[in-house]
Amino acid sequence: MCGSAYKNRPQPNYCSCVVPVWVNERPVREILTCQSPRTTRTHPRTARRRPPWSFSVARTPTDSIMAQRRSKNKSYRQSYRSCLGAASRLSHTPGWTARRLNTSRRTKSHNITEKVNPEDLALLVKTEWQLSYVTPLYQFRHTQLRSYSRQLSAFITAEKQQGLAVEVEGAQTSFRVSFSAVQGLGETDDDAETVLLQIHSKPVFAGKDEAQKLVWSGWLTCINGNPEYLHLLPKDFTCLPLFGSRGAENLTSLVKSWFQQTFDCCFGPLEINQTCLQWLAALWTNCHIESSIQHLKMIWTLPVEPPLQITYTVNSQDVWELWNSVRNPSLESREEEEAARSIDIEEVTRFMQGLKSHFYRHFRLDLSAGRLSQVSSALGSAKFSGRIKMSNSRYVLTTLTLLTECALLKMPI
């Protein structure tokens, strides 16, 4: 009787649901099993039953797995907000990514040569260099540079003495960094003053009258840079968005290690993306009869197996008869030579595409279906992988025009 009786007992209601978890690519069942309290019985039989309200939960081995994920997501999270400003000074600034291209610009050339140091300018002209974006900097003062060169100089000193690698050519004995203003590049009263940075090292095995030598240079700029951030950003922040490098990789991250501790910054990888390229391959096609860009090459990526990459040079001749069937007829009505200088986005859409159908028609190659990651003339080259070189200082800051702009667009903030 009592076992019958057992066996046909109300049963208790269960509550269960099934949780799928993911563990590496695959799902794995979770079940969880809630009892409620009110259909509790004991039998007599039953030494211990769970307390009411319990859960039970089977598990799979790979728990510890997910713990470990869910942590490390959890620290990456919390890297990134602190990166963003989350745990920094500019917690507080409107976001800016929302921004795209200006869909218009001016390929206006200026003679900075009489108001650049000729000595600035031939390091900022004809050297290749690699390009990252900065984030404001906290409390950067231009009249404290000589002070700054003495940090870095014994930041890096410091680093080296515990025995992190700093590869130049040859053992160096010491390092000497050098801070200054560079003037005449800004275009605005925005803009604040270029930054340039020397490193000078002598090796160990050099001559007591041996002159260090020139290791590593970078710049900090912001041209032309948009006048609605720049009114946004906090007073005690230095909004200089474009960082240019040549030199060893590990000074690179030495210089850019520095510079966060010191002005709670960020630094990231800048590349030119296929936009940006195709406004620099029409900006200096449309200035062809001030200063000739003997050819234009492009260097197209297709995603084929093996990636197939094609290599195409335009003669100077031709690309600006290109160039002018393209552009706005409005143009012949406006004033002259002000108007001429203004460029839209369609018609370096139109540019481009003129580029691919003359390709198509001799090759029956669809450059469309490919990605643009080189553009060069003689007024300078770019790569998508971030590399710049401007060889003419007339259409320096034409270039680094864009490029501030592509730098504020990146930026995490």
Contents of the next structure:
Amino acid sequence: MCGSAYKNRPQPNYCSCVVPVWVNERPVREILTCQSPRTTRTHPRTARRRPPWSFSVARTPTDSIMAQRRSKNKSYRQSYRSCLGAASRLSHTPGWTARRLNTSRRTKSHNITEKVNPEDLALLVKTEWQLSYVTPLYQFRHTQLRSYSRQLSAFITAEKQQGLAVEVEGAQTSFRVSFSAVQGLGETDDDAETVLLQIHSKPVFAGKDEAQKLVWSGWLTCINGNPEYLHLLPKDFTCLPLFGSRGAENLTSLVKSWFQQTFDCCFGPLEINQTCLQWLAALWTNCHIESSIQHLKMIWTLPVEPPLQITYTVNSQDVWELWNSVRNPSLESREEEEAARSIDIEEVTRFMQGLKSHFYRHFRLDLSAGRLSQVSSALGSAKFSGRIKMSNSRYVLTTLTLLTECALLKMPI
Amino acid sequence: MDNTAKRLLQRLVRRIPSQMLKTTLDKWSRLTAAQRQSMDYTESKWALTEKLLAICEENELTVKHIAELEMIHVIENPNLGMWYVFQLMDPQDDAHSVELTQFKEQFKSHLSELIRHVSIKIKKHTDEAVWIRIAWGDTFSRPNHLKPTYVVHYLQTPYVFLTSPTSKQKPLLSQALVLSTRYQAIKDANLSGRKLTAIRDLLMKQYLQVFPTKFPSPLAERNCVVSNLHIEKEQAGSAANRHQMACEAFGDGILPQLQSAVYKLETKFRDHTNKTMTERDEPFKCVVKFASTNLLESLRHSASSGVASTPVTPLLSSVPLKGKNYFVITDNGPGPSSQMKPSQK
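Shown: the form predicted alone; wanted: the form predicted in complex with its partner chain:
Everything in the complex follows now, all chains and molecules, and the chain you saw is the first one.
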């Protein structure tokens, strides 16, 4: 994260020095690694703060200061990738087998309505969020949320007033920011608590007594993050890799730049890749018995000229039977275990293959030639561009676990 | 000029682009030469509206005249809004000899019998199309000119094109059409689209068609992007073959612009790798919608590039062949049901 050297410079939303190049849905960071001259002008204060694993493990650092630190500090941190597979440390390209989504998932539905504040939950479900990944936050304290609220609202007000030479009375909109911790949304103790952000402000031409309305909301979360990785983080770092936002784009970028300046982190867009979308299709179909999905709708885009969009909507009962027929034979005897047993990636692949082959039988058009760009059902919708909507509170945790994994994988460190 | 007329005129001036306003007004020919000269088309729309309102007041024009203007505009720009196609069935003996005046009289009288207050305007366009503008009222209210229905009928063909028919108006309209054209029934042709010219061309097959020949010669490729000479040479034969079959199915050259095709599939799931589903008795119900800015072009390109296997499946080639874009597909019944026949509902 070399960009942190210049604290006061407006940072781009992604760390421009590390360009993840995606090959076969896996980022190959080693192809274009950071050779930015910025590293040589490291501010000594930030050099101490910067996590020692901010370079690719296979690369020799160009910065002499960093080289020196490395030799001193023997037990240096491993990058997320390398902790998944030892081979990556020794070779230039990371182990391909290591960097992948989990191949099997538990599918228990969680009734979190009792554990979580219903207002917070209501905010979370039934809205569409735009996702980003965030690198670990340095010195983020859940106890200082009030002070962060004040700082962020001052920052936003200052940014909005930039360029105004004269103080304009009354016409300025004041922003009230509130940070809150969402308790109960999480399964393990390793996960940091989810943080919810809300920005209220008065609309521009509002009357005096009109209350402030919610204009922007967002959250940072980590659900069932990889425990190995979390344990290897130094003490001062908090890992909340998944960021969801809803509201005006300018407010989103202001919030992101404040976070980047205050906690030395980096934001980046999170796309929901093909595998992830297929997982969601399978996970939602699996829930049909408990809560009806009403239909399973998939939107594919074919790369022809002009682009062809195919919307494939399947009746819920039929798609549930198809899903059931591709499951591995069950080893569980009891019914509760049966409902909660894990799903393997092979089952998901067979399921998608079944859907595609039915399509091919009629249209002789192979959907694999195109790209799955959206999956939706009554339980939620997910788009390739990184927009997610969770409509049922029972499946929030499963969905967030999947998305946390995606965020951790996409993070460049 | 009453309120409706004013509102109609305002809406119309907003809709018509400034460049076309002059020609449209000239065609309308309700303004005197002096009035036409006084209109300055470089002014803002608001100013033009005011000017036009004043002129119409001067000439004492009514809402009927404004409706004429709207009709002229729509005839010039038929590619806005959604058009639905209906087909007339079972012609009687004299259906083919119905001519314009007879049709006009019959249609007006039948529709006025069915609804008390209705305002009808019929115009014949240069290309043999009869345009009808209908403003609907009912027993208690005057015709609503702000929500007209347009009907286009080509005499001597069984096709009728409608914009936005509501469920109440459809049966009355159908009745009037059937009686005045001397057919016995009318049904939904399962074709709809945004561009009237496109769906008309599709139905009347007014686009370049390619017929299978005994001695196929490769049709000239339009955009030759030579990537690798070896690959080109190797693939030349199969590429030409695919291109030929794609053009046979969909046509050559510029194709009519359809926006979507919807298939409602109710066939059984059959897959030799999946025994459980294959043995199921119920059909696997799903709906597939293809959408694109130019659907036929996309389908043709997918066939010629290999994304869709050739020969093109009859489900896709039915779109141009039958001129429909809504299909309900069911199994053929027991027996050799490995084939799917598009059946219409």
